[in-house]
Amino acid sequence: MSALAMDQREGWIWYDGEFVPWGDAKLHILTHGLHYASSVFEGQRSYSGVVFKQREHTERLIQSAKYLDFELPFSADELDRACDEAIARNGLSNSDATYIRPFAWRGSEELGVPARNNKVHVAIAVWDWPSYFSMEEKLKGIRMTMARWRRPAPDTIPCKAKAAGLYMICMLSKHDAMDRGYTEALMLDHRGLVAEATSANIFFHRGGELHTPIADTFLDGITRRTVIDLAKKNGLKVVERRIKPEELSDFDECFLTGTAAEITPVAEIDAVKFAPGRVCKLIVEAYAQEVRPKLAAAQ
């Protein structure tokens, strides 16, 4: 990713139904979404101009807003078209590394906990954002540590929403991990069971089986569901269950899944070591073929 600040880029952002120059996409400092986290978003990737599982992402954005008690002023069809137009308008139709960030928030009409009279805004930004790691780097695996924060109980947060406020503890956990020399953090849930990384789901392998936590306290990622399907197609049994931290040493491979991270193997979680190998490589390659069918067919 470029070191250029996000607010200093060139290009166009779709903002409430119109395209505005990148630097002109602004909002007021008393926006409700900034003060009270009444904001939802999506992270999507486009491969050669085609957004992977676009409608699933769009429908999740709409549903996330409903969890936060507001309706988007645009239909799924309109949002899909806006994403496609934003990719084209920014000259990224042929890019194999485009990231799309649709998001919605309550505006600045009133400032207080209630926000029923605040206008709902929607914007879509796209930019060139390659995969975090090359294939060689991926198969080395990243280093993780246990997070000091836990995912809250589902009766305390709207855990099925991709809501901005739910990422505060993710940011804190990520910062703490990086300060201690790690790339990522593993978060437990309120029961002390394995949940997810700060912005990605997690899978473990042993004996021809993939084990992954039940998504009952965190977001059931679209990439997570894609990997489950791909694993089954490639002869792996997938077990969704409750995983205790003390079980981690029982597994031989581990990887993360997410739109931004795609498939990222893990080499260690604190003292527990993993050896990214056949299964990690299988899933990395299967996912690459799934999201880049045109490229895979040409090779």
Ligand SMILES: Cc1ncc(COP(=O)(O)O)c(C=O)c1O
Contents of the next structure:
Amino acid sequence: MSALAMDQREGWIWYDGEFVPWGDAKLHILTHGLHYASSVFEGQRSYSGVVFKQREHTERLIQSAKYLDFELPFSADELDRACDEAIARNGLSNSDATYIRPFAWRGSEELGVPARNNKVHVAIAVWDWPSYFSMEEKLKGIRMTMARWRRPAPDTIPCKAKAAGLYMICMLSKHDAMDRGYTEALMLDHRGLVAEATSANIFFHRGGELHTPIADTFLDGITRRTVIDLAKKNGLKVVERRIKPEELSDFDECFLTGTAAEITPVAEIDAVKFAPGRVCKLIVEAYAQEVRPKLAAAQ
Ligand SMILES: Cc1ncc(COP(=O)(O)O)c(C=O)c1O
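Okay, that is the form predicted alone; can I get the form predicted together with the named molecule now?
Time for the whole complex; same chain goes first.
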């Protein structure tokens, strides 16, 4: 991504059903979503103009809003069409990888905890965000550290929503990791079991088996589910189970999965070292092919 500030970009943002110039996509400072986190979002990618698993993302956005007690004023068909139009309108139909950020929030009619009278707004921003790293660079793996914050228990927050409020601890964990020279943080859940990274799910490998935590307290990522299918197709056994942090040293490879992160090999989590190799490479390649159907068809 370029260093240009997000609000200084050129282009068009889809805002409540219409395209507005990038710099004009504004809202009032007394917006409920800003003060009380009544805001949900998606992160999608399109490859050569085709959004990967678009409907699953759109349905998750609609469902996330429901968890936060609001309905989106657009149907899934309308939202999908708006994403496609935003990609085309911004000249990104041929881009190798475009990031798409649909989001919805409660507006500024009333400011207090209850928000039922506040209008629900929806916007979609898209920008070019290709995967910059060669396989060699990817396989060096990132350095992770243990987060100081835990994922909340499912009865303390709607943990399946992709909602702004859930990212407060992710931001704090990421800042802390970066301050200490790491790239990412591994978050445990409320029970002290391995959960996920700050914006990606996690997998471990040993002896032909991929192990990943059961997604019962965090987002069951669309990439996570894609990788589970791809791994099985490629002869790996996939075990979803409860993983304790003290088990990490039993594994030889580790990687993160997420729409933005795609497949990101991990070299270490504090004192535990991994050797990104055959399995990381297999999954990186299988995922790259899976998300680029046009390219795969042309081969
Ligand atoms: C906290 C968190 N977990 C997991 C994921 C991975 O989800 P997905 O693969 O659907 O992008 C994301 C990214 O959206 C995330 O923010």
